[in-house]
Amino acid sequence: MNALELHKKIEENAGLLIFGILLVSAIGGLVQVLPSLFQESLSTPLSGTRVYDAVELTGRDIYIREGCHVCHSQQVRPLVAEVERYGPYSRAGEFVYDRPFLWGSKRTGPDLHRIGGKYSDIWHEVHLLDPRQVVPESIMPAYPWLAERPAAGVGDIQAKLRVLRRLGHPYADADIAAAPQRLEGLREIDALIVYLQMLGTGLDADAADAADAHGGH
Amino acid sequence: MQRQNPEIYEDRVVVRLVQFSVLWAVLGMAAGVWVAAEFLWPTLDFGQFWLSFGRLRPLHTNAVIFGFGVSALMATGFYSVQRTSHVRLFLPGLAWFCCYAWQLVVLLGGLSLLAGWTSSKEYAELEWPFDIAIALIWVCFGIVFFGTIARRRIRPIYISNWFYGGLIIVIAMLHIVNSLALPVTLDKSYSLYAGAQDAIVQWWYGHNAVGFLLTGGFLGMLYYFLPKQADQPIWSYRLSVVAFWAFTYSYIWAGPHHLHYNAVPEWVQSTAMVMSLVLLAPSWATLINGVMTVSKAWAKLKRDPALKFIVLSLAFYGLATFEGPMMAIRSVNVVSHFTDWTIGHVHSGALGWNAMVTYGTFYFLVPRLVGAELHSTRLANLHFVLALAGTLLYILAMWASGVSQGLLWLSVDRLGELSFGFRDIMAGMRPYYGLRLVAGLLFWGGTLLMAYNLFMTLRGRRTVAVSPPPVAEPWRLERGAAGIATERARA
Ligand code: HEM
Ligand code: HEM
C-alpha cells in the first residue's frame, strides 16, 4: 500500500484521523519536553538555593496575584549587557522551588531576578505605594492597597506549605507550625518586600562560574 | 417543527455563538485599549485593585482568545462540520451546553482574574476549578464535532475538519498536561512542575495554544470559508493535506523559542529554533494555496467586503508566520525577546490574521444564517479601512519601540559600560505607546461598527432552516448513524 492509499484511508476514517493527529502531535513533546522533566540538572538546587519561608512565600503569592510578572522578568540572560545591568545571569538550579516559574515574557519594567539588596526596604515601600514619588517618569502602577491588608489574609499559609511539602519541598513540621505566627502583624507590602529582598541572593556567583567552566557549556 | 422535518442543520447555536463572539470582541478589545492607555497614564486604574494593569492585561488576553476566538471557532466549526458532513449536528443539546457553559467559564474566569486568582502561566491563567471545567467542555465539544463526522453521509472528511479536529485534540492534550497542579484552596494551586521544567512545559503549551488555536483553528475557518466566498475549490487539495501534517508535526517542537538564552538546556533551544524555521514551509504552503484560490475571484474581491477581509487576513497571516521564524533565530531573538517587538508580532497575528479572518467570515455567515442581505455594505467597507489602518499602525509602532528597546538595552560602550539607563529608554517609548493607543481605538471602533451592522442584520429575523443536500454517487456514504437517521425519518 503506498502513501497515497494510506492517506485515502485516513481521509475517510474519523478514528484513524484522530489517532493520526494525536500521534504526530505527541512526538515533539515526547522527545523534547519529557526528557527535560527527568533531567537532574534542571531539578537540583544550587548550594545557596533554599525553599521560601512563610513570609517570602506569601510575598511571592502577592507578586503573582498582582501580576507583577506581566511587566517584570526574572531571568538574566548570559549577555554582557544584561549581566552588567542586572547582575550574574540566571541558573536553572536557582529556580527549583519556584512553583510556578516567574521568568516572564515582557520587560515593561526591568528584570527583577537580582533585585534583592539593590534598594532599601523603605525605597521599595515608597516605590510600591506610588512609583512616581521616586521615579517621576515611571509607568508602573501604584499599589496602595498592599499597605492596608494583613499578610495573614493571603490564603491559608499552613495548607500552602503542606501542599509544597507533598511536592517535595523540604519543610519541617516546626516550619509549618510556626508559619502563622511569622505572618502576624505584617502587612501585605511587608511580605512582598521581604520576597523582593531575597530574590536572586542565593547565588554564589564565583562558585557557579567555576562549576560552569567545569561541567557546563 | 423539527418533527415534520427531521433533518435540518442546527444553526441557531451558530447564531448564538457568533453573538457571544462579537460581544467578547467588543469587551476584550476595550480592555486592550484600556491597558494600552495605562502605558501612557499609569494612574488610570484609579487606585482600584481590579483595574490594575497586572490583572487587566490577562483579562484582555483571556477575553479575546477564549471569549472572542474560541466562540468564533465553535460557531464556525459547528456550521462547517454540518455542511461538510451533510448531516445535522450530533447531539445538538450538547452543542448548546458547550455554547453556554463556555460563556460562563469566560465570564466567571474573567472576574476571577480581576479578583487576583491566577496561576500566572500565560494563556493558562485561570485557576484549577476553571481548568477542570474547560477540560469537560472541551471533551463535549469533541463529542459533538467528531460525532457529527462519524455520522457523515459523504466519504471524504474535508480538510477544514482536520484543522478543527487538530484544535480539539491537541489543545485538550496541552491543556491537561500544563494545568496539572495540586490545589490549596479554591483560588490557589501550586504547579506540579517547578522552575526550568515548569517553563519548558508552559511554553510547550503556550506556543502550541498559539499554534493549534490561533493558527490551526483559524486555518480550519479559512479552509471552509475562503473557497465558499471565492466560489472556487481549494487550489491544491493535496498541498493542503501535506501542509497539515507538516504543520502538526513541527509546531509542537517550537515552544522553547520562547526561552532562548534562558536557563534551559541549549539542545532544547536549538531544536525549537530549527523546527520554527521548518515551520515556515507548511505555513507558506497554506498561504500560497489560499492566494491561488482567491486569484480566480478578483472581480468579486472588489465588491465584497467579506472577501476583502479574508484576503487581507491571508496577507497578515503570511507576515506573522514569516516574522515568527525570524524571531525564533537566536541572534534575532536576543534583540526581540522581552520587548514590544513581541507585542507587535502578537498583534500582527491577532488583529491582522485572527480578527480579520473572523470578521470576513461573520460578514459572510450572518446574512446567510437569517436569509437576508447585510444591513450595510458601506459600514462594512468603512470597518475594513479602520481595521487595516489600526493593524498597520499598531505593528509599526511596536516595531519601532521594540527594536529600539532591544538595541538600546544591549548597547554597551567600548569599556563595556551600559550606554543607556532603563528608565530613559522606557520614557523614550511614550510616543509609540501613544500611536498604539490610537491604533487600538481605530481597530476597536471598527469592531463596534461591525457589532452594530451584524445586530441590525439579525434583528427580528429567524434562522433559516437548511436541509443537507443529497450527496452524489462516488462520494455517498450509507452506513451506521446515517441509517439510523433514515429510520427515524420514517417513524
Ligand atoms: C510559523 C509561525 C510562527 C512562529 C515560528 C512564531 C514564533 C514566535 C516567536 C519566536 C515569538 C517570540 C518569543 C519570545 O521571544 O518570547 C513569538 C511570540 C508570539 N507569537 Fe508567534 N510565531 C508564529 C506565528 C504566530 C501567529 C500566526 C500568531 C497568531 C496570533 C502568533 C502569536 C504569538 C504570540 C501570542 C506570542 C507571544 C507569546 C508571549 O510571549 O506571551 N505567532 N512567536
Ligand atoms: C483593539 C485591539 C487591541 C488592543 C488595543 C490591544 C492591546 C494590547 C496591549 C496594550 C497589550 C499588552 C502589551 C504589553 O504588555 O506590552 C496586549 C497584549 C496581548 N494581546 Fe492585545 N490588543 C488588542 C487586540 C487583541 C486581539 C484581537 C488579540 C487576540 C486575538 C490580542 C491578543 C493579545 C495577546 C496574546 C497579548 C499578550 C502578548 C504577550 O504576552 O506577548 N489582542 N494587547
Second form
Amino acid sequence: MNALELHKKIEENAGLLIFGILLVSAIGGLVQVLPSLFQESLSTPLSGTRVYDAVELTGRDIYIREGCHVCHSQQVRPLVAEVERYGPYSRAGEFVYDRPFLWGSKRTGPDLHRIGGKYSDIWHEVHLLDPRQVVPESIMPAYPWLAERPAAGVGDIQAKLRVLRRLGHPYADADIAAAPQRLEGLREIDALIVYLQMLGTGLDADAADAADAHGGH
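Right, the form predicted together with its partner chain is done; let's see the coordinates for the form predicted on its own.
The text that comes after this line covers the one chain and nothing more.
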C-alpha cells in the first residue's frame, strides 16, 4: 500500500482518523511537557525565592479571585523594551512556589512582576478603591468591597498551607499554627497589598545574571 492509498484509507475511516489525530496531538504534547520535567531551573528556587507567608498567600488568592491576572501579566520578557519599562526579566526559579502560575499573556494593564516596592501601601489602597484618583486615564474597575471584608474570611489558611506542604513547599508546623493569627485584624485589601508589595522583590539580579552566564557555558 503506497502513501496515497494509506492517506485515502485513513480519511475514509473515522476511527483511524480520530486515532491519528489523538496520536499526533499526544506526541506534540509530550514534546512540550517532557523537557520541563527534567529541567532543573523549573524546580529549583533562586536564592531569594521563598514560600508565601499566610498573609501573602491570602492576598494572592484574592488577586486570583478578583481576576487581576486577566488584565495583568506577571512575566517580564528578556527584551530590552520590557526590561527598561518593568525591571529585570523574570526567571523560572522565581515561580517555583506559584500554584497556579500567573504569568498571563494579556496586558490591559501593566505587568506586575516587579511592582513590589515601587509604590507605597497608601498608593495601592487608593488605587484599588478608586483607580482614577492616582491614574486619571485608568480603565481599571474599583474594588471597594476589599476594604470591608476580613482577610480571615477568604478561606481555611491552615488547610491551604498543609496541602502546599504535601506538594513540597517547606512550611514548618509553627508557620501553619500561627497562620490564623497573622490574618487577625486585616482586611482583604491589606492582604492583597502585602502580596503586591512582595512581587519580584526576591531577585538578586546580579547573582541571577552570573548564574545565567555560568549555565550558558
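Numbering follows the first chain given and starts at 1. Just so we're on the same page, rigid core means the largest C-alpha set that superposes within 1.5 Å between forms. Everything numeric in this text was worked out from a predicted model, so none of it was measured.
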Distance moved by the Gly20 C-alpha between the two forms (core-aligned, Å) = 4.4
